[in-house]
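First, one chain by itself in structure tokens, the form predicted on its own.
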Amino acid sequence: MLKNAYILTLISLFFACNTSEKDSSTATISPFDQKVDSVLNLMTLEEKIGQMNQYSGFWDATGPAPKDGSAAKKYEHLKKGWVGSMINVRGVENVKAVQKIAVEETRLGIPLIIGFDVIHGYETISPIPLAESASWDLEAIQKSASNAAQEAAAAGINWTFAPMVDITRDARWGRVMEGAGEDPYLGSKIAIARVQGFQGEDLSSEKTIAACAKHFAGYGFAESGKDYNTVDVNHSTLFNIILPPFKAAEEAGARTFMNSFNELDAIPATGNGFIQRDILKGEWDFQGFVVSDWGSINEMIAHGYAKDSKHAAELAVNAGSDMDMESYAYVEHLSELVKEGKVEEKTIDEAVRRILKVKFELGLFDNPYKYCDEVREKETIGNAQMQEGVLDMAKKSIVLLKNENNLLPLKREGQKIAIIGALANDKTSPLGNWRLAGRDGTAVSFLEGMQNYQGNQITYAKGADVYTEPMTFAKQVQINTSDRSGFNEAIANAKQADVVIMVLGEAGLQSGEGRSRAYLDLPGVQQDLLEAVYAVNKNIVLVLQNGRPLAIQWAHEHIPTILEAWQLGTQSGNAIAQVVYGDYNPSGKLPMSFPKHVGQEPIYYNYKNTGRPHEPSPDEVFWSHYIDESNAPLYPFGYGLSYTSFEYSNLKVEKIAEASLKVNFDLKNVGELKGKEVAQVYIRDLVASITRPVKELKGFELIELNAGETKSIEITLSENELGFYNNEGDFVFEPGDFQIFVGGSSEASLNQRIEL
């Protein structure tokens, strides 16, 4: 640590020549900025573009330098100390061996900040984030984040790439898996959880690490769900729907953005000076750093928008991009464009003084190996911990989405149960994407979820495959659309049972980044095994698993009972055996609409009214519609069952000020099992200088009842919550007329109308 020991130094000296002439002038810089600025008055320009360099791990860390090649080349900047940041380099021999380069063998010794790709879960998995989501518990979706940046904190790791906070309408965009869904209300929320549980309340501990607010902005609109596709949105959606988590995590502390591979008012988000300097920068005041998405400043040219990578770098950095992910764009081209005048030196100390103050308020510079503790890494990974977390948060993900005849919780003893479906007894697909640090197979599969309980006799088959190969990161899945050879045996088996639990769904890999699919039905011949079952015994239980909404409208009027159970992670098959059995009462909602079918994408809740909105007469063509499918969805934003029943009454909104109100409602549980009900308040504002939605979110009590008790619960709305952004982006309240809802979905018809 001498060259480390060194930097210290020269900050120490800096503070004893300049603090007396300086208090009077610099009251409001905080330590962390003079730190700074004393580190990049050592720095030459190459060196400062270094820390603006973002490597992924390409050597084995603890084995002999690379020789020749790229890596070569790679090993030799980050011995320069041009090299600001590493990712997926994890566990803490390899994070302590590039650490050590970069802190003993470069010139000033500045400490590398390491990223890596913590989602949901480090090496103990916890549900997708849209499983999260649905359980609408802030509290416990703020532990799970917490507990993951623990576990990748003991590993090496200092920053993470979540939460993505894109807010999406579209299912067959793969990325939905790792959101919080449709609505910008709940995703704001969701948003700020996610970003206090990886920062907690101090970054500087070796507990935390660094949140990263993705993609900004727009990624989730990509045009018919095709990852990386046009996005092309009016202002108004752009301020009232993409912006507004953004907002809430910058707010919530964030210490970096990272920008989008799409492309916004035809210029591509890493080159759009807009969206990073003049909102993010400039309006938001963020204090923080922006990275670029993997490889996004050299795809600019394959938009159109860069003529070849140095171009792509002067766009880049002059629109606001202060570190490049894996173009090399900034290390390559950075110092010629600014001895020719293209690029200011400033606009480079800008962008390093951002990274070098998240550096320090880590405290990489007070002791660069804190997060490389052998003992601490082999005591927090997979604790029992880490193990009580993900269980407790996978229960609470769980959507029950039909029970006719209360057939669940299933009985505790005297039942035949037949499990069918490949995905029952698969421990690696229930992990989910983005898990690049969970280990194939360490999931609890449902099959041995059940085999916990001893009361029933089960019987399990496959019945048939959801893909046809192994699937990787890097291969496309193929899904198999032919082999029944299975059913047979799954059949047998539902002609002798009580019960049929059947498991279906996508397997892990099937949504994620690149998973986009023109379907939404159930891959594979899952769907005909389905029928073919019900055709023999029709008391089936559906378990989904899967990352995404699924179109299921048959499934949805024929099977009596379905349970979104999504991807749950590490503790999947005790969650969802626990839920089926009735040791946990579900309670979740859903945080994406449902579509009847694929033609209906996008759809979401919020939609405008047009000025054609219903059916005017029982022959009247002429109103916006489908002529083959309904306009609703199959199961709305904010739907979830209980094994238990709520009724809402006694609804009343009163005026508390200009633009405030107060929202009163009883809440009872009027059936026979304890149970929690997330209440969704709901408005409209009727007459507005733009065309409002015809519902917006505007707040949530997850509440608990013991049977036959009722509650009163008062929500206020201020006017944060009744007013929006007009198409400047200013955000304004106009008075007028609201119709305020409350009820157990976005569908709630509890409603009230008050004038503001």
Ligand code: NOJ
The other form holds:
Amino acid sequence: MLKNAYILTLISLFFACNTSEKDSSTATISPFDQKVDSVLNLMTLEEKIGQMNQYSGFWDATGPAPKDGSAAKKYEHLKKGWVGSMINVRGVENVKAVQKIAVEETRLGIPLIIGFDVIHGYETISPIPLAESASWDLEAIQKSASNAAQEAAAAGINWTFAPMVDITRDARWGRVMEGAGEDPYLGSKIAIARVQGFQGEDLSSEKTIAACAKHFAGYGFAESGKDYNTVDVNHSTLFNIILPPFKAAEEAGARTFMNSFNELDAIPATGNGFIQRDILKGEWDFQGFVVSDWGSINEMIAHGYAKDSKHAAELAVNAGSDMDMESYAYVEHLSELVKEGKVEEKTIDEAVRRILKVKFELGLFDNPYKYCDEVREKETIGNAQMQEGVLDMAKKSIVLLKNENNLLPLKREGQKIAIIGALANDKTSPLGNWRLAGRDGTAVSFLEGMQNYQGNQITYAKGADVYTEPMTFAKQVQINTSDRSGFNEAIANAKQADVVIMVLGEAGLQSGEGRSRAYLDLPGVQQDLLEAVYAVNKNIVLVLQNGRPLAIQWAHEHIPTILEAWQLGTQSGNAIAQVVYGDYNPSGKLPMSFPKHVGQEPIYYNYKNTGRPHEPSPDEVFWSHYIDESNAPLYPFGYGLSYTSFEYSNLKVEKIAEASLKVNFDLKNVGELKGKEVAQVYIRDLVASITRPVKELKGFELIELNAGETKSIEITLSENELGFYNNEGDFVFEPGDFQIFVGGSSEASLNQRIEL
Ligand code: NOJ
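For comparison with the form predicted on its own, please write out the form predicted in complex with the named molecule.
The complete assembly is shown below, putting the previous chain first.
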């Protein structure tokens, strides 16, 4: 604490001399701004640049010092005060060790901000973000982020690199698992829920952490769904589809942003001043800081935009990237660049001010060890609150895709159930990707979840592998297994069963960063297994476990019941079993379209009509279509069934002001069970100065109804929902004709036209 006490004394002395002057000249400056300035005034140029430098964890912090060169360099830099942040250091003991060096061994003792990818839970894992998004339950999503923050904060973490708010339309892209799907409206609402969940109302609480909206911007539009690939989007797509969730996250108070690996308008996002300076820090007046993505500053060399690391540092900092994650470019070159006049010192000061301010907001200057309490760590990680939280979220994330003959919910007694599939007995895959602190083998498997119910007789057969061990974050998962030796046992079990439950899909690390796929079918020989079992028993419930939409047309055509169970985290098996037995009536709706075939990708509901939209007759050629597949998805955005059913009626749309209307309709539960429905409102702006999508989600409500119950729903749409961004980036409302749709998916057909 010695050095920290020193800096705090200096800060108070500085205040004593300067407060009145600041107060009279700039009334709007916050107390944090004044504190930040008082620290900044004490710093050398090298120390300032140090704050802009972030390193990944490099040694067992409580053990011997690192031996290899780069780790030694990091250690030396840390001691000199040339490191402002570390990532991938976790656990109170390890965090304390690095924080101690920063606070007690450097000249000024400025605390580190400790970042970590808390993407869907810390050690207790919640459903992958795409799955959580399928709940459309903003309160639950916020709670999930808040629990994750609490658990991570108890392990010494101050800052998560989440939420990923990239809109994604291409299921081939591995990182679709990490986002909220294809829609900017739903994506914005979820971005707000997640930011508020992580940050809470008081960032300085030891239960909250700073959020990071990423990847700014356009990363989800990687061409061909191939990770890190070129992005080529027009201004309308940028302003209307890509940026809204980022703006929402900013408005919700996200303290940091991360830029992205891709180029935008032929300029790498990391060096892109238009989005970072003009839009984010200019137009949106963002007051937090921007961190680069991992090595993305130096990657501008490979992009062909920077000639070397020094040039990359110059381009990145001038474009508004405040912190360098693992490129070493700032720490090695910024000082020289300032001396040469290529980077102004005020640019450095601005970046450092932003970084220090977030550290003050987190309370790190008051107590750098406030997130380092071993007792709290022990009491919080994996406790009942965490387990209950992830179970609740998991149930809400499941989507019922098909349920012919009401095969589900399953009868509770007297049934012979054959459970088939390697994923059914997998205690790691349900954790999904991006769960770095989640320990292998800690998920409740589907088989375990089902075994908690006693009344039926269960058999289990693996049938076929989905991947070959080992499965690690940094190593490609092998999926080309062709081993059919387990088929016979699976077929024999299926023959004896009343109901077969097949758990098929992707291993936990078959989606995520660097895991793009060219095929969207069931990996390995799982499709063959499904068909072989179907040949002997057609009473199949297919439970999908996957990190992205899959193309499962054969299954849709043949299998009576299909449940989308994504990768649901630690309590996965319990959540699925509760849905299978009807203890929870599924209520999820897809946040991303499922294609019939991979060749339809990117496929999304809010497409443009084009000049040749109609399907005049089957033998007409000259319209926008495929000759070998329909344009429609297998399951559309917003789609999902329940064990009950709902009916929409009495739509009434009324103009209530020049740019505002009221949508009224009735929703009735016409089935026999209590259930929840996500009622969705879409608009179509029929004629505008730029072309508009055929449908845009603009409102939704999650409603629970008893069997037979009806509720009248009213949703108001105003300029914010009815307007759009023109190609100059200005938000405009254009009066004219609108069509309003309501229903239980993006295929909502009940509609009314209205002139505004
Ligand atoms: C690279 C990823 O793109 C980013 O999302 C992540 O936060 C960083 N690595 C840090 O792990």
